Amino acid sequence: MLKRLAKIAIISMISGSIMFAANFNAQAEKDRHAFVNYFLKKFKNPVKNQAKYFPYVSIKEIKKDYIYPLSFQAFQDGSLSWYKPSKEQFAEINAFPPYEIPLDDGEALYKKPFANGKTYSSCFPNPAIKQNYPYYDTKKDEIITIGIAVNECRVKNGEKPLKYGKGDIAKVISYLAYKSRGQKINIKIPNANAAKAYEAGKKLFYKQRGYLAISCNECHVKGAGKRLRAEALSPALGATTQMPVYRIKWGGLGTLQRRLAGCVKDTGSEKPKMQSKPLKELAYFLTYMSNGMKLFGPDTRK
């Protein structure tokens, strides 16, 4: 009898653990569905929903300049997804994409042998991997971004790590992104610590901060589909799909970490260090919100 009860208890513990493990992403999935539905509803009929979502935009301007309704995948285009003038402008620019040369450089770097004779392919034999980043490494107990993975590969092969944000690391990531085009974002939350990291990223996204006392949410959720002076505000949904991006403002290619650090600085906060814990958590949350969306990077933006 005691053996039978012990057996039942062990089975119950295992079943409970499996159920608990399956629920690590339960809250994140609720968040994601609400996030996606908000944007789909907002851009389904901006004319009809003008009073609710676009109170400071005239019906005339919406009819003239807005693109709607938007599909889930359309949000990969950022502000180009909903604003005709931007879409038309960048269609002309991307006739000869400014990211093509750094993309070619990235392919050359991927194939160039390290001093030990190996290449990046020794770590990433299939370069179509970007859909899995950032991921939570349960052994290291931390978030691993694609930039960290690239530098870990270099160190493993006796090379010095690259500086984050721009330059060669952005070029290598752009090649990995290009090879990953069409792959669907597939971010997972494998354990309780990963769930905490996700929640920390969510908190940072919605937190008002800096001397301007604004949050990411105010510009890229509530503000998405509006203009700030001449700037068309891009939706947070799909924001990571086109990374890295060649920004006209930068005059070059930059990574997601560089873009996020700049956004935080724009709130009037101190610019965070790239690959810092908060910035990785923000990237983890933001990328999870676009789970299931196809990648289309690198791309061109203002």
The other form holds:
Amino acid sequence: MLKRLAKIAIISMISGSIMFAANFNAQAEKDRHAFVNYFLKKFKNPVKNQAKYFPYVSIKEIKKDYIYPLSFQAFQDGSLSWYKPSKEQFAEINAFPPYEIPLDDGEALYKKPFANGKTYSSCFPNPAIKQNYPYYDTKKDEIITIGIAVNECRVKNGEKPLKYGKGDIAKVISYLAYKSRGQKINIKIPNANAAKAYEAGKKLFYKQRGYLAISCNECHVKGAGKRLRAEALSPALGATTQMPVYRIKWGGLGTLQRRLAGCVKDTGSEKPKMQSKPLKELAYFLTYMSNGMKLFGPDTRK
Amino acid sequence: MKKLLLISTITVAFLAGCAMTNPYASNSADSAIANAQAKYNKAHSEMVAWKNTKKILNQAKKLAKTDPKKATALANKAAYQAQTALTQSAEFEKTWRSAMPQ
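Cool, the form predicted alone is there; where's the form predicted together with the partner chain?
Every component of the complex follows; first up is the chain already shown.
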């Protein structure tokens, strides 16, 4: 009898925790569906929806320069997904991709032994891992980005951590990203604190800030598919699939954190520090929004 | 005519005074810097500080002894920016959810 009672208690505890766990991402899933549907609807027929979504673009320009309808996966290409002139220009640039040399460097760094004789493969035996980052570490109670994971691996092996944002860390991540190409983004929200972190990232994305009083949303959701002078604004959906990115503006590779920090600064706000809590939360939210999309990093952008 | 001229002069002087007055301003350089620092710290801790505020505040600190008048003006500018950032953040706190795709 006692055994039976204990069995029932264990089963109900497990099923209870599964039900509870399933609820942590309920709001995030609702947000994600609305987010994805917004972009699919917006780019289904821009000519028909011109008045609603593209009021400052002429029908003539849409017919001439826009690519549509866009599939879910097409958004991996950022602004190249919808803007024909950029797509053509970057197709030519990517005939000899500028990220190839730093990518080769990344592979060499991945394989180069540390002072203790081990390599990065001691931490990442299968380098195709980028689809799971950033993830919420329930033991440490914080978001772990791929940059942090790389540096943790170095410290574990007696090496100094790398400086975040660009340089060697971007090269190593680009190799991991390259090996993860084709993998689908799979971000999870495992507990209540992870859900809180997701919500904080969401707020940072949608809340206006800086002396320009604009948000990420203004340019990369509402503004996606429009132009700011010569710039074709990229959609936030799929924005993390192409990272790290070789930007012509930077003349080199940069990580997602670098790109996000730059974007926050462009609103007229103080630039957040690399791997700071808000920046990690923003990356967590943004990557979750592209769940299910195949990775295609590194890539080239303006 | 004299009366009208007097009233106009007073009105213009009053409006000019209003336009030039910064409600977050302090008179002495030290108190202005302390005031700006406190406001900046609050804006910074809430992650809403503007990108030039710290730079302006640091300039004010540098000039505090050599040019207190300019230092006060700069500190008041920094205080104004930090306070505006806090005020706008409180406003946007009420509305950001409405920007989400439904």
